[in-house]
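Only one chain comes next, encoded as structure tokens, the form predicted alone.
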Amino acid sequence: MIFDIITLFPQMFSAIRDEGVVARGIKKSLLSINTWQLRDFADNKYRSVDGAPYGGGAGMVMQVKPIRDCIAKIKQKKPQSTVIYLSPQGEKLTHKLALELANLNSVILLCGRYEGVDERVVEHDVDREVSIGDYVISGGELAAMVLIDTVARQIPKVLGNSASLNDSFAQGLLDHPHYTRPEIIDGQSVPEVLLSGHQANIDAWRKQQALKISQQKCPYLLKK
């Protein structure tokens, strides 16, 4: 899978390109990340890509032409790329959506800054808007990294152990509790069932705990 990222801060993506699950996926040639500096598509000597908003108001708005030209450049080689704008107005990034996006061959991620992008880009150049939550961050770069990480996990063979995919939300519930050595620490013990060696009882306990935790923390999951 190919991620092409349009951004004013391409250096930020070294955080996931060089470390962790995404980096391992890149080393396995299962995915790739290309960053595109939007200022390279500016048509002025100051490399400015934003302008004051019509109608007044605070902040600046990212202009149509640099974004449109950058998208066109990327699509010269990957015409079927899906353009996703990271926006607080978009559909929520969920496990279901991550699975859907993982089936795509190439994605263009547009990272907004300032007050966002000119609405004409959203209307005519963007295929989908995606939000990572009901809050605002300083730009789309962090949101793009979250999207890349959660989608990359769903690509076959990116994770070393496919069983690792059976975590929160994969089965419609939150994950069950996990424990490791030592068996007792500061008077706190590992639940006896996990030490029993009886796999059926362990599986039943884990399912019960997943239901309990989901009811306490995300009851809407049980309603689904």
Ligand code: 4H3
Second form
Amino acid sequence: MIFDIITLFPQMFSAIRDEGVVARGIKKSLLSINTWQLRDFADNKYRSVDGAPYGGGAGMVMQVKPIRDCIAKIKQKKPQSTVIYLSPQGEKLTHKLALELANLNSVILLCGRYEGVDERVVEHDVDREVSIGDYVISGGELAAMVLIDTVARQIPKVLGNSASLNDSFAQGLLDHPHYTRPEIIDGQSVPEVLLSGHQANIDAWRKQQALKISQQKCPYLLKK
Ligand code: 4H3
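I have the form predicted alone already, so could you send the form predicted together with the named molecule?
Below is the entire complex, every chain and molecule, led by the chain shown above.
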């Protein structure tokens, strides 16, 4: 899977490119991350890509032309690419959406800054708008990285031992609690069942814990 990212801050993506699960996926040639500096598509010597909003008000708006030209350039080689704009107006990023996006071969992630992009980009150039939650962040880059990480985990072989099948959300639930050595610390002990060696009982306990925690913290997960 290829991610082409349109951004004013390409360096930010070193955070996922250099370390962790995404970095491993890149090393195994299962995914790649290409960044495109939007300023390279500016048509003025100041490399400016924004303008004041029609109608007045605070902040700046990202102009259509540089974005459209950058998308066209990427699509020369990958005409089938799906263009995703990260914004609070988007469809909520969930495990289900991550599974769906993991089937795509090439994705263009458009990262906004300032007040966002000119609406005509959303109308004409964007295939899908995706949101990581009901809050505003200062740029689309962090949202794009969240999307890449969660989608990458669902691509077969990116996780060492196909652990994505173990993702709690693969069951549509929150995770059960985890424990490791030592057996007792500061008077706190590990639940007996986990030391029993009886795998069926352990599995049943974990399932029951996952259900209980999901019911308490995210009851809407159980309504599905
Ligand atoms: C995504 C992007 C929140 C989300 C974002 C989200 C800056 C979008 C700018 C950028 C626009 C103004 N905030 N919830 N911020 O996924 O381009 O919103």
